[in-house]
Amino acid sequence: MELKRVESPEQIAAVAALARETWTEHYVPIIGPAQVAYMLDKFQSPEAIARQIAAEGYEYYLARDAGYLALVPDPAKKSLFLSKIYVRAERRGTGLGREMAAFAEARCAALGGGELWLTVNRNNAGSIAFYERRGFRKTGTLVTDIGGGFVMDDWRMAKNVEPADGPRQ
């Protein structure tokens, strides 16, 4: 796997693509279709990634045309926030994702280790439990207010991660 870190406007278009195919799949039997079309334009258009890598931190990564992830580090805090991590459907089950999740371990570790966490909608089992198999945990709830009349209802999951240089005194 190669994963490519997103600069350019072609890149950011292409995680925007990929962003609109995967959710759409993925997510309108969860939050349906005005939810995830509100999201869409909020979070994952074009716009709103250019802003978030330029100005909230962001870094995202491209795999190919096959999928994408966004990490967003927070070195006070000694954590890591694993954003989004998509993959197209019929790249699942090829071990895609797990090295997309493995890569962000590894980014949380050179980063000096800590948390590395994320939000999972609660209803959405089959990432749950691919994150469970990662080693993540459950750490609480989540419920928030994205506007436009919607919320985000999630389970917040966390790892420890070592740093990169071995473990802390």
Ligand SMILES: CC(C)(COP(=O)(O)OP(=O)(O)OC[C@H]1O[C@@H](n2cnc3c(N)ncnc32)[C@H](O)[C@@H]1OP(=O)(O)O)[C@@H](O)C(=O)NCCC(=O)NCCS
Contents of the next structure:
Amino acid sequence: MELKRVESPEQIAAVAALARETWTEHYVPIIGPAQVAYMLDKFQSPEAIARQIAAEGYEYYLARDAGYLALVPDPAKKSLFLSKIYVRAERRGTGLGREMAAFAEARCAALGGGELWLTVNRNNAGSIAFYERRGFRKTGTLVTDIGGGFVMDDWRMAKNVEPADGPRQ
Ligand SMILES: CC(C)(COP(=O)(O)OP(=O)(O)OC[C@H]1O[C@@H](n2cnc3c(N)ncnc32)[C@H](O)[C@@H]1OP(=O)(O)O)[C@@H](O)C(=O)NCCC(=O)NCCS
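Any chance you could show the form predicted together with the named molecule after that form predicted on its own?
The next block holds the full complex; its first chain is the one shown before.
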């Protein structure tokens, strides 16, 4: 499925709506409704997404109404942060997550390769299994205070990606 780079206010609104749906369905059983509402407001409102794109180096990609992906390249560190990868519940298990992960890897390779990394809630077992299947390995734990009395209790996971033009000398 084609991934479109998110630029317009309409696309940003579509990402925010997908985030609200997928985060509520997936994270309420893991972190509870209060933290989900707080995190959606702080990180996935249309205003927050627009700010991330305009000022914080985020690249958002939309797979029509089926899912979305967010990447944050850091050329100085030769790394790419896979910040968001979400597929709507009824579209899971059909290969879209695999396609989006491959897209992130190709983007990392095109930018010169290096470390492709992410964070995932330690109780998000299905997604941890998905990442391990894609060659990511746990590199540590991360507990992040996000304000409002909430913390994110995550695994950091990473895989090394070769540059698109072959291994570095
Ligand atoms: C994780 C997620 C993005 C995967 O997307 P998907 O479209 O369901 O995954 P795919 O159909 O492309 O499956 C890709 C592979 O991962 C495996 N996989 C996917 N979900 C899995 C699960 N819950 N447990 C174990 N393996 C899983 C599949 O078996 C498949 O293996 P294969 O490559 O050997 O065939 C999606 O399930 C999702 O949005 N989950 C909820 C939100 C979430 O937790 N996102 C990550 C936040 S850190």
